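There is one chain below, alone, in structure tokens, taken in the form predicted alone.
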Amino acid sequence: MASGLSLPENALREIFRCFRCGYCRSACPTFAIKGSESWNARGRLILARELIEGHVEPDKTILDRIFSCNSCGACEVVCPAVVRVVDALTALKSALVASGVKPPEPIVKIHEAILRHGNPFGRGQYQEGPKEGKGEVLLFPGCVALELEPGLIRAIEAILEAAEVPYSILEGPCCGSPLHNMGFKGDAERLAERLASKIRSSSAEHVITPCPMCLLALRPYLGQRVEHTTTFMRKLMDEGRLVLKRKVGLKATYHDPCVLGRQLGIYEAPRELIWQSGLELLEMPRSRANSACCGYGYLNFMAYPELAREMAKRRILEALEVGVDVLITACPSCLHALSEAAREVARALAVSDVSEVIAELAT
């Protein structure tokens, strides 16, 4: 029975603190598409209460509402009660899984693939030890970049080579961040600890990753030793090790990734790199803490593809309204989401990661 759910006291407090004002309706990306109360933060928290109190059973309809939350955090920015919605719903997912409730089938498949192959795509060939020599920097690309956006990895390598930074690459295993978001807390922690152990055994002084979710997973284990590629590139520029050989005179806008911005607080480094490139930066109405979710975070595009694609397309249309030549982001998942959406609704709009822009101008 769902009434047997066991949640931490702090999560229960957050769930029951929601006073149902409805401000989250203006920010929730899934509600913007579905238009139904059960697809926004308030509705999900109401469902959480009903599950905890045993008034409803966790059937497919309810589970889809709960597990489709991208954990983007947009609702928390506008919540007058400052309810920690992401933590509450993540704890609910964990409690459901721990009680024996089977998550939606796509999430089960992602979980199985990561445990069996070390990545969500069912590939078994990822190198799980540093390769390409030793150096002061260890690059951990993350599975989305490795599988879906390899050009981003080549761009980061080009930047490191241009700055004459010795580096090595660690391809896997998975950091566990998607599994944590999907309710598999124990498995997620084991994967993060395993990855952190491999990184500690390397000789690298610094660890960089283009994936905000990987950074979020590794930061508790490695502290400030691990950082995002944008903050590392900014340091290289400040030290005079990375020099741009030319600049580009186009109009650009920047999409703040949810995890990089709202959860990690990294807003300025990507923008400073864009300004250094010579691009004229025009902000979208929804930017920084109020940025719109692209829909692809935490592998949600594999679990709820139609919902994710619609979110990405809406973000592309927002960029078009600003009147820019290029849309820039700083996350492999966002890059993949926005690139796919642009091919569908705005072929004239270029989509790039900050690292790709800098690499082109530094080499």
The other form holds:
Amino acid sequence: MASGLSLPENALREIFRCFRCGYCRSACPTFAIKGSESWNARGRLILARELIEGHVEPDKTILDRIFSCNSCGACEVVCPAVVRVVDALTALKSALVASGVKPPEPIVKIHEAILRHGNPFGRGQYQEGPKEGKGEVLLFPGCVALELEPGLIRAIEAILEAAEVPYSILEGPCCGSPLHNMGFKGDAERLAERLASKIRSSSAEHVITPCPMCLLALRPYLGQRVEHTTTFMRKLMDEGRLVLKRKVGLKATYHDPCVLGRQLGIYEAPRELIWQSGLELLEMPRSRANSACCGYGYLNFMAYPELAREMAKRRILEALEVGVDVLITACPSCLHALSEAAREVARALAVSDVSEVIAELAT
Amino acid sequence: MIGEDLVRELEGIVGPENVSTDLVERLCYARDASENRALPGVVVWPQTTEQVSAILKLANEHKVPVTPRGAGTCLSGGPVPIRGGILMVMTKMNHILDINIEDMLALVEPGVVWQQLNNALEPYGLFLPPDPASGSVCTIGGCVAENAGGVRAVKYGTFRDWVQWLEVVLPTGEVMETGARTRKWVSGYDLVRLFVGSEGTLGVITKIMLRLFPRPRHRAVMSAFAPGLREAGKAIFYVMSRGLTPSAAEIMDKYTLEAVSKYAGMEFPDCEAMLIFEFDGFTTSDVRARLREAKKLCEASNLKVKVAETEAEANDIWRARKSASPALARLRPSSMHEDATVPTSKVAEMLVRVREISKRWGVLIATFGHAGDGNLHPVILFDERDPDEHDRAMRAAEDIFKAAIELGGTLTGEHGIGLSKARFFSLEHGSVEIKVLRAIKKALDPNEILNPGKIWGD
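Given the form predicted alone, state the structure of the form predicted together with its partner chain.
In what comes next, the whole complex appears, and the chain from above leads the way.
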């Protein structure tokens, strides 16, 4: 029995490459919480095969298993068959959506909000053009920072001002990246293309964003012209334009955001900024490529709030084990996740984006 | 099929949150790391010995099959519920109950993960030596049921050599304790050894007492490159028979090396096979002396030896070995990992025969594995979506089993018979032995409810 699902050959190859060794059990954050095989990469790839071969209908339970994977990619690091799980499951989500299957309700709502309002929060349109004048830098904060972590944007602005870098801000449109992860490939590509063309028309030399997911979406269109705030800040420091006025003598640990680390390979820049700040950096057992997902990436906290919150809480407990004063990250979604979780389980632990730390010391 | 009533009763035993009849769960618990697939009627997660006992009593009464499962990393179909029924997942019984430093013993529940136990032992300077490759995820219960091995087995043996005592729930629901806390014991039949490697067919293991060993403080590593497979085999035989007790004696043939070279960007000298020897111990002089002796023996067999002078060089050698699986997995869409095992003296002959089999069936077979104990892993690389190639791969596997038996070896060194090799079981075992095995099974499991269809098949 065939399912009518049409997946590109390279995605099929990845799905069939899984030989079900189960090594992903040690890495998958949803499996760590749910404990049953259907919530890890092996289970999801088994379900992908069963769907493709038409042995099972895409009902709510199976869709939850597939769509609750927020592409953190931890499984890929431990996979001895090097299955590109993120690409495979994203292709499966796209094939399901393309075949007319309705994704889980919260995802449908996010999709509608982004198409209607240009952002997932559904609160009016963002400014789709640089706010003021021309600048060397165009800052694209991304929707999570704009809506939930405005303090992060103020911190980046303070850094740019301290370094005397002229800049302007572009609020929208959406980069499309959550939609890509949720299976709306066409819409995601159209949005990314639209955003890229807006950016192309700006004369800014550098485009910077604190959001790794926005960066990932824009890279294919803008190449190295778009970069993460951490790599840009490091450059400013190397060039002597950004100077820290004081240092801070606390113990800190750094949470590698999944997309920034595993997808974009940016591990050093945030760490170098932390060292520059004078903070003593202690690593968590799961760091760099083995970092554990905070749960919030690709707006997963709106689609699967309970799972996402539990993932964030567990990460906070790992940070506490290391015995630090500050937990630092470099992504608006991680910042939001970990701040919320710390408020719940570890009020004494400060959570900051690396930009906030640098802004504090540079002004 | 599983009736509604039975499901309600199971829910009564373990709570509704620990029972699932959902198709999605059943599909995911239908498979392990082998090619086998069979859906259970219901998946159950017990948390205590009493619950396991109640489930088995119930199943025995209703003559419903029960298949125990750990992390499902099995490579032979052991936890695949070929007759449906109840799939009993042991992963929620995951507590380390005691670490006894004086007697060097650990008492654990079956769902404890190998890595979890070894992490807990590290502060005491102790470890559990058998090291299955799946250690980051596999459960101790699964290791015991399958008599798992690993790289270090060449020196330290397999799980069989480290289990002291067991609590087992028999298929009738009765709970039995067997074994002793002492290193020596002759008090009755050795039922511990009967249950180790019984592949979940005789009872469900609910507590395991393991012997531990002091963690060696030093190691020395070398690689050796052989101009031919026979030279490689000879070198292994010499090193093993000289009593040098390497803690690892591994091999990778040239196809594996080519794949690793491409995958991990590593370069190797031109050769037919690379050997890796590791020596561990408690003084540097001891490990170095044994390594020097092994070096001489390898060079006498015309191998080019490279001794790791630094920890980084040692890690590089191991990185090559650990890249074998991923590197091979990228070569072709599907892979079958066999573990036919031969006496150490026959390793060279087996390597040559695997080459011939590869040629005969026109499928790529790369071999790596634990050469020191003759436990080779020929990996058959193919495309399972091409029926003709799939068929040739299966025939090649069959010929590998036959070759191992002809050379005085066994079908499986560490993966188990399960379903995958059940139809070859009689190649290795005579009718009298099989009669005895069946009699033991019947005595413990009169209704044949526990993991039916495994080992000798039907």
